[in-house]
Structures are given as C-alpha cells and as structure tokens.
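One chain follows as structure tokens, the form predicted alone.
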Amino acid sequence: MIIPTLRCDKNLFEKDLNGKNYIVTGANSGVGLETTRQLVKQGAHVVMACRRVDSAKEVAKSFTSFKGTVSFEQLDLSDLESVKLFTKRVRSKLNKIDGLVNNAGMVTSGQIPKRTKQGFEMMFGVNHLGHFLLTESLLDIINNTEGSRIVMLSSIGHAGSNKKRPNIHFEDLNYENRNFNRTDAYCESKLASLLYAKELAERVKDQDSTVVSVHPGWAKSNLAGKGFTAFVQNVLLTPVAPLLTIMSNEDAAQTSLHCLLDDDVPNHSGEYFSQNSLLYSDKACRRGGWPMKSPNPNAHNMKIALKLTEVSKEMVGLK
C-alpha cells in the first residue's frame, strides 16, 4: 500500500514573504535546508542556525537567484553557552521574528549515553533542552511579532505502540541510573518537543503567536548518520522507499512549511501535525494529518507538560 504524501497547497508557495524573518536550526541539510530554500524563494530572510557554518555557506550558494536573503550564525545545541551567544547575536540584529523552526535533531550511536557539554544525555539535551533555551530566550521578540509561529520538530517516535508508549522520566532524565536504550532516549526527547509545544501554546494563547509540533516524515536526511544505518536507509531501502514512505527532504519539508504559511494553522495552536508514515504502530495514524491526534496518551497530559517546562527551566538555568 502506497500512502500519498501530504503536500502544501500550491498557493502557499505564491505568498510574498518579503520583510519576514525566520530562524531555522539545522538549516544546512535535510528538511531544514529545504524549508529554508522555500522561504528564501518567497522573499524571506532566513537565519541559518547551524553547527557547521561553512556547510551552510556552501549550500546557500544555490540561493543566489532567489528573492530573499540568508545570514549565517553558529549554533551548537549541545552547548548551552553556544545557545546563549547565538540568541545574544540574534537579538542585536533582529527586532522581529516571524517564524522559529526548531528543526535540528540527532540520534546518537552506541549503547552508552553520550553527554552534552553541560552533562545532559545528548539526545534530550540537543533535541529538547537546546531548543527550549533558544525559544525561551527569543520568546519576547516572537510574541511581539504579529502572526509569528514556532514549529517544533517532533517525530513518529514519540507515539510508540500499545505495548510501550514513551513517557518523560523525571526521576532520571539523563540516564544516570536507568539502563540506556538509544531508541527509548530518542523517542522520549521527541515527546518532550511535542509536550513543550503544547505547554508553550497554552502559555502564549493571549499573544499573537502560534506554536505547533510536527512529524516531517521519514526523509533521507543526515539524522541517520554516516554509518550502517545511513547505508540501509539511503541505499538498501531505496527500491522499496515508496512502500515504507521514505521520502525526499523536499517532501518532508511540506509539513513544516504548511505550519509556517497556512492561514488555518493558528486555529490549531498546540496541536501535532504529521506527515504520513507506515511506521506508525497505530494504523489509524498512518495517513498522517494536519493536524492529527497523537495516539500516545502521555502527549495529551498537561500536567506532564507543565512539569517538563519547570524542570527544563531549572536544567538550563532560567530559574
């Protein structure tokens, strides 16, 4: 069974984005690059927030014929000091932020937890805490920008299955005592992204800001790394990619772009938008939805979301 890819209304790509400012993390490759490319085509200015600035400058050479512009800022989400320096630089240059796309993400390898510079488990630190500090540090500018939007990249991984639903383990967020499982850690970090979007949407509901979380789809991105996992994804599975709903980065960027550009999205602040995927254990979810109800009951628990925000503030030094 081939499930059709959800695609943006073509009219959205005709919108004039001249004068609008966007920040996209991980903008130098994969879904982040294609999201950036489309926004610049439509006349926006995009801050390409990347760990490898040289890579961003190289890929941006293909933007020279577009109406919009880009700038480059170094951002290492595994180091909170790098996040602080990034936000300081952005605040000195931008007085409005129309969209923040927390796109960058990572999966670690091995059976031993890797650590961020501040000692957090790497996936929770990068996928959630780094973006949490980034968003909170720029929130006043975002809230003061008319019609602003924040897009948090979550993942199908947050959903789990009836046998095992990911949850937030406040008693040991950094795998200091739990047996480490990199799949579990990744799924928990992506549940955190979804819950943060839900909590933040409620917190800014009286502002002119929209916050959503998305599953962009299973794309041929750098998330798989450079080892055997990448070889399986990008080579061995290519003949059956349509059946597994492995898609191009351009197709995977459709969900983020829809959430940034569609006029109806502000009516669904706090909700989850998903591309199709046969990898959903819950069959009813496989066609995706803009928006779609998560099958994980923990993704709807506002008590968990509120506690996550409070704990995250303490972890990143905002309290």
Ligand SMILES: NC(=O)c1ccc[n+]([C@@H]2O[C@H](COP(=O)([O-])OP(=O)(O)OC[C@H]3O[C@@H](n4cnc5c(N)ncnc54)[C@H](OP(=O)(O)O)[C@@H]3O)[C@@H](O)[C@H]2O)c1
Second form
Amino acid sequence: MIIPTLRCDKNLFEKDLNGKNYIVTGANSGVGLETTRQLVKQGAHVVMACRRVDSAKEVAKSFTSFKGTVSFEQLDLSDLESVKLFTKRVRSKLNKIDGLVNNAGMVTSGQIPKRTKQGFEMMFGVNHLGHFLLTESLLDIINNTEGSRIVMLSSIGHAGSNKKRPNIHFEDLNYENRNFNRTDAYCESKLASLLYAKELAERVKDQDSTVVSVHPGWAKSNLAGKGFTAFVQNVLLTPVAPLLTIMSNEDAAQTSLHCLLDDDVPNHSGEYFSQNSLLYSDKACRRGGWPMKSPNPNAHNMKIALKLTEVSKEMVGLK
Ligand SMILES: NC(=O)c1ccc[n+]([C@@H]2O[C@H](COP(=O)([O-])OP(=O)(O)OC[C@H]3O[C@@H](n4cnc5c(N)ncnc54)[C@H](OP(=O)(O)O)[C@@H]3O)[C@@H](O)[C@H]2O)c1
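What would you give as the form predicted in complex with the ligand, now that the form predicted alone is on the page?
All chains and molecules follow, beginning with the one already shown.
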C-alpha cells in the first residue's frame, strides 16, 4: 500500500514570518535545511546552528532571493561547552525566539559506544543531552516570546516493535555495563526527545509556549551516512521508495513546519506529530493526521519523563 505524503496546508506557507526569529540545529543538511529554507522564504530570520558553519554558509547561498535572513552560529552538541558558548552568543543577540527546532541528530557507526566530550554515550549525548542544555538555557527567552514553539525531532524508532519497546535505562544511560547496540541506543535517545517534549510542555503550560515532538518520516537525508546503508537507501531501494514511504527532505520537513506554523498545534502541546511511517504496525497510528498516538507505552509515562528531566539536569550540570 502506498501511503500518501501529507503536505502542509498551502496557507501555512503564505504566512508572513517577517520579524520572527527561529533557531534550527543541524540546519545545513537534510530535514533541517529544508525547514530553514521554507522559514526564510516566508521572511523569517533563522539562526543556522551548525557543527560545520562553512557547510551552512555554502547551502545558504541558495537563500539569497528569499525575503528572510539567516545568521550562522557554531554548535557542537557533543560538547556541552560548545552548547554553553552557543547559548551565550544567542542570548546576546536575540531578545525573542519564536521557534526552536531541535533538529540535529546522528547515528554512530561501529559496535563500540562512542563518547561525547563529557563522556556520555554519543547518541544520547548529542540527540538528547546537548539539546536539553540548549533548550533549558534559552527557555526564559522562549517563554517570554508570544506564541513560541519548540519542536524536538524524535523518530519512529522511539516506538520499537510489539516485541521490543525502547525505554530509558536510567541504571546505565552511557552503556557502561550493557551490551552496546547502536540501533537500541539511537531509539532510546529518540524516546528521550519525545519524553522531554512531553515533560517540558507540562512545565510551560501556563506560559504562551508550545512544545511537541516529531517523526519526520523516512527521509533521503545524510543520516544514513556514506556507506552501505546509504547505498541501500539511495540506490537499491529507489524503485520501491514510494512504497516504503522514503521521501525527499522537503517532504520530510513538512511535519516540523506544520508544528511551527499551524494554528491548531498549541492545542496539542506535549504530543507527538508524524505524517506517516511504514513501521507503524498499529492501524490507528498508520495513516493521516497530526498528532499521532505512539504505540510505545513508555512514551506516555509521565513518571519516566519527569525522572529523565531530573537526571538530564544533573548530567548537564544544571543541578
Ligand atoms: N532521515 C530520516 O529518515 C529520519 C527519520 C527519523 C528521524 N530523523 C531525525 O531527523 C533529524 C534530522 O536528520 P536528517 O535526516 O535531516 O539527517 P542529516 O541530513 O544527517 O542531518 C543531521 C544534522 O545534524 C547535525 N549534527 C550531527 N551531529 C551533530 C553535533 N554533534 N552537533 C551539531 N550538529 C550535529 C548534522 O551536522 P553535519 O552536517 O555536520 O553532520 C546535520 O546538520 C535528526 O534528528 C534525525 O534523527 C530522521
């Protein structure tokens, strides 16, 4: 069955974003680049928060005819000192933040856990902890901005399968005693992104801020790297790509854009948004409409979400 890709309502892309400030992490590539492109087209200012600023400057050359503007800020989410320097610079430059898109993400290669600068397992460190510190450090500005939104890029991977539902392993977040499996570690980091969105939404519910998590779909981005996985995704599977819902980065950016721009999204703060995914086994989750209900019970557990925030605060030095 071919599952149609849903596109944002056209009127969302006609909104004038002049005067609005967005921060997009990983804005130089894949889904983040296409999210940035659309926001700049509509007149926004986007801070492209990138590990490789040169790459961001290169891709931004294609924005020159757009109404909006961009600026470039170096950010390496695998180093909390880099996150602190980034937020310090942003705080000195922006007095309002209309949208923060915690989009950057990565999958490590190999069978041995890689470590961030501060010694955390790399995917948990980059995908969750780096964004956690970034968000908490800018939260006052975000909360003081009318109608602000925070979008966390999670993944369908957080849901797992009927046989194996990812959870947060508080007893060994850094894979010091468990056998390392990079798919499990990635899925756990993406469950953390979803749970953080849920907890933060509850914490800021009396503010004018909305927090959601997103699965962008299966995008033909650089996430698959340059090796065999990329060859399978980008070459071998091309003839059946629509059947597998493999989509362009522009298509995959639609859910993030919907979450940033649609007027109904604030009614669903804390929820998980997705267009579709082949991996949803549950019919109710399979098709159509945002938001969707995660089939993973751990994704609905507020106790885990609250504990994750407390533990993350300690890990990044906010406690
Ligand atoms: N593609 C999919 O099918 C899919 C499915 C589900 C969820 N997602 C999620 O969607 C988000 C966007 O990914 P994508 O598919 O667009 O992949 P992508 O093309 O590989 O983009 C990932 C971005 O994250 C940046 N990044 C990686 N490590 C970083 C670090 N330590 N510090 C700062 N930035 C870092 C990358 O920077 P460099 O360019 O310097 O590497 C790149 O800009 C990710 O969170 C991913 O997990 C993707």
